[in-house]
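So this first bit is one chain, no partners, the form predicted alone, shown in structure tokens.
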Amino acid sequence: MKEGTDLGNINDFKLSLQRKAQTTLEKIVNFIVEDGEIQVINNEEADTIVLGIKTSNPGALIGRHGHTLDALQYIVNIITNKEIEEPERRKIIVDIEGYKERREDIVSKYAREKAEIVKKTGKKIALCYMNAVERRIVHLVLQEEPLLSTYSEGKEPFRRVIIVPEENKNNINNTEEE
């Protein structure tokens, strides 16, 4: 009987965290747009809560390259997980109308295009500055490329991915002979 009670408490705890995250996001979004609607999106991961926002003005909440959306997600994570012990914390993901998936596709395509240029020219290319999530996407997309390597350089927020031909992997500062 005690086990059933514990399981119920775990589910109640998760629901209360979901409600707290949803309410927090709702309050913040209502300061920015008038018609923001927050929904909990089902996902399979037990330690993650996914919240979706619907609004007639998604650009105001997404921001340039998703920076505002990232900030919203960060703030909701901090507030929701405040005063909760580490093993009980949940990762909260905030998305607007599938923006994050579209952004991942854009970054992947950008990385592949630049990788083709590196293969053709044999010269390294520095990509534009990216946040950690986007840099990770680039590294993952290009990790199977046998002719290329990637690494990150710089300090936040001016950190970016460098794509180098494989022959230059061991000598990053390799100067080309003409």
The other form holds:
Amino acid sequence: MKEGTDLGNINDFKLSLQRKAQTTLEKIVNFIVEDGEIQVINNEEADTIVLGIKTSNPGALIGRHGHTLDALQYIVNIITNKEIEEPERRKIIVDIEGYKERREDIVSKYAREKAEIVKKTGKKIALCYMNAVERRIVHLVLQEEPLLSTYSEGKEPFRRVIIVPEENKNNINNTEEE
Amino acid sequence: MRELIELIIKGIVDNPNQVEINEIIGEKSSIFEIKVDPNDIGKVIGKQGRNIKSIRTIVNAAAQKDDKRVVIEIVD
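Having seen the form predicted alone, I'd like the form predicted together with its partner chain now, please.
Full assembly next; the chain just shown is listed first.
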């Protein structure tokens, strides 16, 4: 539990970081598009700042496979959290017109489709290369599947999730135990 | 383009006064040579080159509307 006065200071601090993140992102974005506006999106988590970009040209900011959006988020995190000590740092998430949510739906659906094939054929499948956030979505979506397991292999940016059928999963476990 | 590169580089280094950017303009591409304080080179490159890779991605997104390619090199 935090005391009232502390909480007030923490909020001021978060607000100043929020402004810094917002201004930095706005400046960078408007080198790529002409009408970029940055909104702060309310979220529950105290250590996270969510920024949403509004523009008539979202494609230019998302880029192929979302690489430009990833790069924007990454750089804004570095610049905003510079000179801030670890416990005070805030994670900044940059989204654009609900892209990340849509992407989550697409990745989940794709993972489920491939999982069905693995169950039918009993053979493992390697999914396409994904970033850490998307691989995490796959692991979570298939976590409760009793007949399957998942793991990641390869080196970034060529890291991908492998879906393995239960049979193989047991084999792996057995060899480990023997 | 120079302003964008300057904004990002100066935002991530410890010594922004030591940032120098030299532009070599070509027909289809521009080369930007970046010079920073030797102690800041690691910050510009980042772990496994992640910082410089992100900078290149952003700068090339901005260059797309001019139909130009941008090359960024860090020089000693």
